[in-house]
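This document starts with one chain, in the form predicted on its own, laid out as structure tokens.
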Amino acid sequence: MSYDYRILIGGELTKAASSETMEVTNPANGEVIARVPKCGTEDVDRAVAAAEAAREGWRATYVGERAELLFKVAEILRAHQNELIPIETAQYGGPISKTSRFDIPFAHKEFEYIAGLGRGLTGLTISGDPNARMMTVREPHGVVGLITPWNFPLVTAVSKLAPALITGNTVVLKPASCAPLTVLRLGEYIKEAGIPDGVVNIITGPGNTVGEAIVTHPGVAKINFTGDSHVGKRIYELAASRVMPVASELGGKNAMIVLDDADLDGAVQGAVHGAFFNSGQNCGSPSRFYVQEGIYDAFVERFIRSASKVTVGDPMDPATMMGPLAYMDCRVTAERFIENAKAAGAAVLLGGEPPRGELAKGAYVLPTLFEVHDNKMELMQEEIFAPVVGIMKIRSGEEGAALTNDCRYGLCASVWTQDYLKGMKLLDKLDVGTAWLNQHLAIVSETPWGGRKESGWTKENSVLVLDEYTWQKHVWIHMESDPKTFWKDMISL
């Protein structure tokens, strides 16, 4: 509560221009570790402004300096990563166990694999008239709106910010209001690395105000918006006005197929992990399981013997697994999918009830798992980001194809089986946008992430996310003083 957490314009941490302030509560216990800046309209004018100073300056810039200092910011983080880590953990109720080994160690090394990536950023040579040099050539889109979520904060922010910044764009970038502590920190070692002044903006507050009005700010050039679905939808309506082009990562009702001859003990462990890391609130976990039946009885036995043995608790414990959600109205929320499945006729096979003790103090969800039989179940086909799944009884691993596509989502899917070949040709049937076979949720740098469908429209990580950040503009040099033309012999000068 004594820290003093500032938004960065222009160069510049500072408060809103209201003085306002939002409180951020720890989900644990529902106490209030810090306050925020509340920005306003005014907030996103200044922030555009800024970074439209900046552009140009910054477009200038050599892709080698550019990489340097987003060396630099990764340098710092990696200095700050201690400090970061219980920071994490309190804003949004990840285990420490996992912010520490995983969200705040990722965002340094990020920064340090776009950096080296840019640099190696490339247009095209086209062969189209033996008397011209046609080439394309990328351009940065000027001022980009990045919009990030709360599940993982700095993550998000970290793999949209640092493709931006290398391939030449200005930011504006407004990370979740629940959750936005270690990204207001990113912005003081972002100054303090030396990254010119408006090059990035961050400005906290409400979605529907200053969300929507950096999405429909003149002075933007393109938004990439990680969350839910509805939300997507809000802002390609907005977008649509402008036809500004928006790159979305968006919701997930991802699939599991487990056939007869998988391994079942790596597909029990993978479920477990896929479906209640993060306590559920990962846009790629797995929340359908479709087993086949030789083996379904022995999967859901095994599946809850090591389900019940995820310790739910106090996030800061490092020997907790699970914490709560990462506020109370996504408790209320999946808690009404739960009940809304038992009216349905889905079986209770695992949790299922409000978590009680301290942990009802909180933002708890227990581990849930539902037996169903119907694939339009409202559990089957909603998104519920908490650690509550479904699982159905399947023939053979076509049909668990066939139900994995009959859903409006499209992120990720995994097929489990010792026969490779079967395997291969599952995953060609899959409309998603990441098929793995025999894993679930591997994500790292160097693989692109995005879907299709609802789940959205973009590709984040690998080389492929530089696409996202430039555009290519096709040049044509003719190499002759008289150019043809369709006209030369009708008219003459």
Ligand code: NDP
Contents of the next structure:
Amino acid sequence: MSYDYRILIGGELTKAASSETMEVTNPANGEVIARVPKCGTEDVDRAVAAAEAAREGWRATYVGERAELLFKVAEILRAHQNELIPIETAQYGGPISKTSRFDIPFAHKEFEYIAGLGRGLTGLTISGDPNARMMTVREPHGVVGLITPWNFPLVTAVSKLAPALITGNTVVLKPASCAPLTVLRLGEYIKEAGIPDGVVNIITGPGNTVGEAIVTHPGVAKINFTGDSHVGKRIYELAASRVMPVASELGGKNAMIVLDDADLDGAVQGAVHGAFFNSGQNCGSPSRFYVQEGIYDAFVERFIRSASKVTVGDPMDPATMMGPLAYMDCRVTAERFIENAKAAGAAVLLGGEPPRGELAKGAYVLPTLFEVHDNKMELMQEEIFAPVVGIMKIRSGEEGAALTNDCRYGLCASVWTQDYLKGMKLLDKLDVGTAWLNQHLAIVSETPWGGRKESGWTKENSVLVLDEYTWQKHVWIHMESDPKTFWKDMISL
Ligand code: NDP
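What I would like now is the form predicted in complex with this ligand, since the data block earlier showed the form predicted on its own; can you produce it?
So here's everything in the complex, that chain up top.
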């Protein structure tokens, strides 16, 4: 509580211009754990001005030099990981077993991966006119605005920041208000690493003021946003007046199709892990299960047995598998979805009741499984972002694929079968950004991540991420002094 969290503007670790602050609470018990600057539009102006001032210098830096600085950030992140792990857990409830194995180590590994990847960036050379050299030259966008969510607060910020920097952009980064602490710490490491002043600016404050001011600022050339689909749509509307590019990673309502010939144990493991990892607060979590009739009863029985073993509790306890949701309002929302599903006739197979005892004080929702007969139900169409999922019996894989596509989201889905050819044909039918066979939620730096439909339009991770932060200028070098060698006699002056 005593730590003095500062924003980073123009290389200075500073306060909001108004000196206002806002609270960050621990969702496991509601205690205030920190106060952070509550910025306003004047801070956005300061941050964008600093990023604009740093733009030409950073862009002119040799990519190897930028890579060296990213490696330095990675080194500092690695040195501070033991400090960051409990902060990450306390601010959004991700169990320490997860933040210590995934969230925090990911941050330095991602900086290292992107630092190397960026040095391989190339453009095209194009054959055509023998009197010309035609090519594309990669250029950074300029000042990019990065707006990030609270689930995986450091992971989502680093996944945008590292590629933005290696490709020569300068940045204004705004993390989610309920979980900004590790990103503010990252600001300190950026400074310590010697990244030039103004290249990275990190500000905190409400999305509907600070976030919108970043999106509408004329000095910002591109937005890269991860968050809710409704907020994404608002950002697209705001960006439309300037035809500003927006990259978006939005919500998901992801399906898992389990066929009669699936490995039952493997499929149940994948389902339970996917549904309840990080309390279901993953854009890629499976939350709709379409299970073929021959295996349905056995699957349900094993799912319930396995999910009942998920330990729910204090996220600081290394034995805890599932912590609270990120804040109290998320619990209220999840409970509303549960009540709506009951009212709509879905049968509770597991959970469905508020937690008792100590857990009742926190933002906890217990693993909940509903049996559903109508794919149009809210439970099967809307992102709940909680450990609340629906299961439905299907007659065939084709029916499962059709039900999967019958949804406005298109982030990811999986098919579970031991008949690989059948499985691969089904993957082809899915309108999603990532389609797994006998796997779900496997995401690594080397593979692209991004959705279709209302799940957004971009790619994060992999070599494709570099496309999001560069654009390709076409350059034509005519090798004859007379341009008519191309125009021939079409126009004679
Ligand atoms: P939100 O959309 O509520 O917030 C995301 C960020 O946007 C926050 O920094 C928020 O600020 C800011 N914001 C809110 N309103 C505006 C606005 N009007 N203009 C500009 N910025 C704004 O998402 P959550 O933080 O609740 O994160 C959960 C969502 O993120 C889920 O829908 C999930 O599916 C999605 N997500 C998608 C991923 C993907 O890869 N497709 C990955 C991870 C998450 P503030 O916190 O101050 O409100």
